[in-house]
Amino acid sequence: MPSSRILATIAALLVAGSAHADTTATIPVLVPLTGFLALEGASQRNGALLAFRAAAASVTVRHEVIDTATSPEAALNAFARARRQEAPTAVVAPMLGTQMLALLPAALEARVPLITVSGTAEITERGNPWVFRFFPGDAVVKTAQARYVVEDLGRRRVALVYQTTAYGQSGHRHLVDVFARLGAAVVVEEGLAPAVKDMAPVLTKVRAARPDVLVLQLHAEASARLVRQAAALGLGLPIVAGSAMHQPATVALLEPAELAGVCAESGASPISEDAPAVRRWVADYRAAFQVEPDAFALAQYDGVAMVLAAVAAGARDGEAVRRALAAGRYEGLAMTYRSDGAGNMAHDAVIVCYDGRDRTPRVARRYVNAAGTG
C-alpha cells in the first residue's frame, strides 16, 4: 500500500464522514471475464483484489466480483445487482468503453464513483463527476504512440488497423489527429470487428498501400492474431500497437520470434521495471494469481488503493470518496495520479518493445504528462 503521507494528503481534503467509527467499504468489482475482453477484465479483477488484500488494517472491504461480459446491458444489470445488495462506496467499473458509457448515467443517479482503467476517451468528455480513469486515456497514450512512430522510428507513411468497438474508434480518432499534427500520412486505415479471425485480407491491403509502419489499435486477441499472421506473411514492417500488446497474457499467445520489431504503448509495464516497490508488487501478484501482471492490473490496483486510502482517512460514502479523488494527489506504483478536472487521473505513458528473444519487453521511451493535460 502506498505511504502514509498520502493518507495525510487525502485526509486534509475530507470534511464529511471523518467522525464516524465505521471503516467498512463496499466496492463491487464489475469486469468482463468472458468474451473478447476476458484477458483485460481478468487483469482488472486481479488488480482490485490485490488492493483489497493490501488495505490498511483499519479498513474492512466488502466486495463481490460480477462478470459484465461485453454488452452494455450486462454491465447495467451488474451495477443494479450490486446496488440492490448494499450501497457501494465505489465501484470497480469495466474497461470496455460501451459498457462505461452506459454506466455513466446510472452512476450519476446513484452518486457512486466509478473506478476504471478504460481507455475510451469519451467517458471523461461528458461532464460526469463520478467517473475516475486510472489508466491514461487515448489523449495520452495515442499521443505517445504517434510520437514514437514519427520522432523515434522516423516513419511517416502509416497503416492504421483498429477495432470497430468504442475503444478502437476512440483510439483511431486520436491517432489520425496526432499523426496529422506531426506531419505523417495515414495511407491506409482498416476497421476490424472483434469476431474477425483471418487477418490475411487486411494485411494484403496494408502491403498494397506501401506504408513504412503498421500501427494497431486492437484488443488483446486480435492484436496477437494480427502480429502472428504478419510474421507468417513476412510483412517486414515495424509494428507499434496499442496497450493490449504489452500484456503478458497477449504475448503468451505468440512465439518470441514473432514479436521481433513489435512495440506497444502503455501506462506502465510492471514486469519491465526495476523499482523495488514495483518488483515487490509483481512478486505478490505472481504469488496470488500464478500469472504475470500487466499495466491494467497495476492501474486498477492504484485506483482502488487511492479509494481505500480515502476511506482510511475518513471518507465514508460515495460523495466523500468522489471529493477525495477529484481534489487529491496520489503517489501510486505506476505514476502520480491527479484529476485534470474531468476524472482523468493518469497522464504518463511508456513505449515498450520486444527484441524477439523472449516475451519480456524493455521500456524504450517514457512520456511524462504526454498530452500536456496533467
Given for the second form:
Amino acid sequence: MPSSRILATIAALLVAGSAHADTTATIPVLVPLTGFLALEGASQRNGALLAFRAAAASVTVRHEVIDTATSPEAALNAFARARRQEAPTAVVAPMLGTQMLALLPAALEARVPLITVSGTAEITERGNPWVFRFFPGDAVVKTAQARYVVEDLGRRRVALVYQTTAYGQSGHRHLVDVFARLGAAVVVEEGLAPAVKDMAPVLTKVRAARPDVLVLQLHAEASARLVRQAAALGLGLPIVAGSAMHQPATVALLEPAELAGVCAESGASPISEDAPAVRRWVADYRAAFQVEPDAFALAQYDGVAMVLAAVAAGARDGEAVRRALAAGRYEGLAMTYRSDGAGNMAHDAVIVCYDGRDRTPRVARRYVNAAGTG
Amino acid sequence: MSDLLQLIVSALSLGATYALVALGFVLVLNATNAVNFAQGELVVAGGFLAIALAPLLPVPGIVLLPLVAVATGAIGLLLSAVAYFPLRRRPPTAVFVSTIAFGIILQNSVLRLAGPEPGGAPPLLADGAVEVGEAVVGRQSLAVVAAAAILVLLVHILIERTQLGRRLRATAQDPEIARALGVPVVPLIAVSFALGAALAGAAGLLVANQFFISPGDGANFMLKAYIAVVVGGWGRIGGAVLGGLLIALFESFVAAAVSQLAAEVLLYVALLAILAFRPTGLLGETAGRRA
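Could you drop in the structure for the form predicted together with the partner chain? We only have the form predicted alone so far.
Then the entire complex follows, led off by the chain already shown.
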C-alpha cells in the first residue's frame, strides 16, 4: 500500500480550500480507523476529505481526523477532544452503531449535528434531532435486500447469518420483519461475533436446514470469510449479502470465481455507475487514495457536501446547519437526499451482483424510496 | 457424514494454527517463566509478512513459509532484547507489561505499514477442493493441517533429539544449574524467543489464506493460545498442541450443534471447570509458576 502518497494527499487536503475564503466551518472527522470497522472507517474519512477539497471557495474547512477504534468510550473521548479545540459546525461521526448510540446524548448537549453513514436503525429512532444519516438505514436497504430475494430470485426458505454487533442485530431485526411481510420463512438463523474465523460450523447448520438462499448481515471481513468458505465447501446456494459485500476492499480478498452467485445491497455502487459526475468522482478518489471507492465513501462525501453547501448558503453554527439539513433537499452524487423527519436522509438502494468473471459488480436492481420513507 | 468430515478438517486447520501459537508460547514460558503477551501480534506480523511477500515472490505459500518464519524469528530476537533481557531480574509483571507494550508497538507498525484492511495470504499449495467420498474438503485446510503437523514434529525432534534441544530443556528446568554446567543460558533464551516467534509467524501465514488476517487479530490469537496452554497443562509442549486442537474442535462442534454464541460461552465455562477441578490442565503442569 502506498501509504506515503495517501498521507501526502491527506496533508494536501488539510491545507486546501483556504483561498478567497470568508466563512470557516469546523468539521472534525471521527471515524474508526483501527479494528474490525477500519475498512469502512477509512472510506468515511476519504469521502469526507474529498468533500472538503471540493468545498466552495468561500468556505474554509478546519478539521482533524481522530480514530474512534471500536469502543463507545473511544468515540466519546474523540468527540470531547474535538469539542475542546473549537466549537464544531458539524461532526463526521463513526458508522459503528454502538458508538453512534453513545454519541447521541453528547451531540444533543453540544448542539452539534452528527453526519454519519451508520446503518444501525436505532440511531434515528431515539428522537434525537442532531443525527443525520446519509447511507440508507436498515429500513431501506434491508427492505431492498429482502425484496430482491423474494421478488427477483423467487426464494422463500431463508438462511440468515448476522453479526452480533449493533449493526448486525439491527439488520437482523429488519430482515426478519420484512421476510415475514413478504411471506418468506427464515428456516435457520445464526449470530456471529466479528472474531469468529471458522465458518464451517455455521455453514453446516445452514445446509442442514435446507434453505434455498443464504442472506448475510455481516461486516466486511466476516462476509468475505463466509463467502470463501461457502465456495470451498460447495454450499451451492445464492448469497445475498449486506452492504459490506459491495466494498471493493472486501471483494479484493476473494477470487472472482468465489463471487459467482453473490449479490449485495448498498446505497450505491460508485464503481458500477455510468453517470459522468460519478465517474469523475471515482477518478478523483482513485487519484487521491489509490484505492477503489465504495458506497460509504460516496455517501459520506454527499453528506459533508450538503453540510458545506449549507455553510456556503449562510449556516454559521451547528443549529443553523441542523435546520438546513432537516428541512433541505440535496442532489448528491449517489441520490437525492432529504430528511424523513428523523434524520434519515437516504431512501434509495441498489442490489449489485457478481458474475464470477471479475470483481466489478453490476447493478441488478434499483429501489427508489425502497421503504416508502422518503 | 460429509458435513462431519468438513467440520473436522476445517476445525483442525484452525486448531493447528492455535497449536503452533500455543507451542511458541510454551517455549518462551519454559525458558523464562514469563508470559509473552506479544505472541498474538507475532501471528499477525507473520500473516502480513506473507501478504507483503506474495506479490514480490509469486510462489506458493509453502515456499514463503520458511522466509516468514525466519523474519518473525528475527522479530522474536528483537523482542527478547527489548522487552525481556533488560527486565528479567525484575518481578514477572514487568515482563508481562513489556511484552504487551512490544505487542502494541508491533500491531501499530503493521497497521502503519499495511493499512487497516484485512488481507489474504497465498494458499500453501493451491486453491480449490478435493472430494473425499461424498465430502468436499478444501485443499488449503488439508495443507494447513499437514504443514502444522510437520512443524510440530520438527520442534519435537529439535527439543528431544538434538544437543540444542537438550540445552533448551536444561535451561527450562533450572537455569542456574544449567549455567553452572556451562550451558549458555542467555543465548538459549534468545533462541527460545526466536523459535516461539517463528512458530507464531508460520501460524500467521497458515491462517491468513482461508480465514484472512487483520491488524487487530492479535489479541484473539493470544487469548486462544493462553487458553490452550491452560487446558493442555501449563508449560507442557504436548499440552499446548493438544489444547489448541481441542479448543478449535470444541468450538466447531458446539457451534454446529447449538450456536456460535453457545460455543463461546461454553468454552469459557469449560475453562473455568478445568481451573476449578483440574488446575494443572489435562497433561499436568511442568512450569513452576503460573501467570
